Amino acid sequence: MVRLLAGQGITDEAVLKAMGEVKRHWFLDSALDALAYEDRALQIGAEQTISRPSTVAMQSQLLQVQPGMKVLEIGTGSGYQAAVLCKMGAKVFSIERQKSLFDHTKPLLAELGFNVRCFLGDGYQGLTEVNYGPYDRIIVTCGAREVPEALMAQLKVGGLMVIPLGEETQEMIRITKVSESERTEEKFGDYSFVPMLDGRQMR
C-alpha cells in the first residue's frame, strides 16, 4: 500500500512511515481485512465510510504536521486518519457527531495506543466548550458547504486548514490563515466525502 501511495504522488516520508505503520484493518470489521488495503472507502457504520489510503496520505501531507503541533479533526469516524496523525507526532483533538461511532472510537484508539483527545459534538463549531485552541492545523473529514467561520477562528495565524468543499463532489481545499481577516486558499482536485452535518443532524 505504501509504495501505491509513493507511486500516487505522496512524497512525504513521515507521511509514508505513518501510513506503513498504521494498520488500516485495526479500525474495520474483520469481516473486511481482505479490502483492507485496497484504495477504496470502505463502510463502519453509521453511514459513514473509512476514506481511501490515498485520501487519508494526501489530506496529511497537504497538512504539513510536525510534530507537536495541535491537529484539530472534525470527523473522527474510524479512528484511522487520527491515528496517522498521532504517529506523525501531532497533538490530535478529534470531534465525532455520531454517538455510536464515537463509543466505538474512543476506547479503540486507547487501546491501540493512540493519545487522541476524543470528543462528541458538532464539528461546525469546533471545541468551544474547551479551551485547548487555537489549533495549528485543522483537518476536516467530509464535505463542507462551506467553510465553517468557527473553525477558522480556532485556526491559527498561519497555521493550515484543510477541508473538502462541495455538494455531489468536493474539492480539496488547502486555506493558509495569514491573518485574523485574510486567508489564501489552494485547490487539489476532486474527492468523494460524506456530507458534513451540524449539531441539529447529530445522531
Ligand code: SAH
The other form holds:
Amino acid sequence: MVRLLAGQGITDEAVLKAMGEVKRHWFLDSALDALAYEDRALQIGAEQTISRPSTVAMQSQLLQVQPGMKVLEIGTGSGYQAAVLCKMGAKVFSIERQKSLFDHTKPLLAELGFNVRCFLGDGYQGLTEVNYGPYDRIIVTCGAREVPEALMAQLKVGGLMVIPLGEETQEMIRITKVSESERTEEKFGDYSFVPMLDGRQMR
Ligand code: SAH
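Having seen the form predicted on its own, could you now give me the structure of the form predicted together with S-adenosyl-L-homocysteine (SAH)?
Below: every chain and molecule of the assembly, starting with the one above.
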C-alpha cells in the first residue's frame, strides 16, 4: 500500500512511514481484512466510511504536520486518520458527531496506544467544551458545504486547514490563516466524502 502511495505523488516521508506503521485493518471489522490495503473507502458502521488510503495520505501530506503540533480533526470515524497523525508526532484532538462511532473508536484508539483526545460534538462548532486551542492545523474529514467560521477562529494565525468543500462532490482546499482577517486558499482536486452534518442532525 505504501509503495502504491509513493507512486501516486505522496512524497512526505513522515506520512509514508506513519502509514506503513499504523495498520489500517486495526480500524476495520475483521470481515474486511482482505480489503483493508486496497485503495478504497470501506464501511465502518452508522452509514459512514473510512477514507481511501490515498485520501488519508494526501490530506496528511497537505497538512504539513511537524511533531508537537496541535491538530484538530473533524470526523473521528474509525480513528485511522487520527492514529496516522498521532504516529507523526502530532497532539491530536478529534470530534465525532455520531455517538455509536465515538463510543467504539475512543476506547479502540486508547487500546492501540494512540493518545488521541476524542470528543462527541458538532465539528461545525469546533471544540467548545474545553479550550485546547488555538490549533496549528485543522483537518476536516467529511464534506463541508462551507468553511465553518468557528473552526477558522480556533486556528492559529499562520496555521493551515485542509477541508473538502462541496455538497455532492468536494474539492480539497487548503486554507492558510495569514492574519486574523486574511486567508489564502489553494485547491487540490476533486474527492468524494460523506457529508458533514450539523448539530441538529446529531444522533
Ligand atoms: N477520519 C475518519 C473518516 C470518517 S468519515 C477515518 O479515518 O475513519 C467522516 C466522519 O465524519 C463520519 O464518522 C461522520 O459521522 C463524521 N461527521 C460528519 N459530520 C460531522 C460533524 N458535524 N462533526 C463531527 N463529525 C462529523
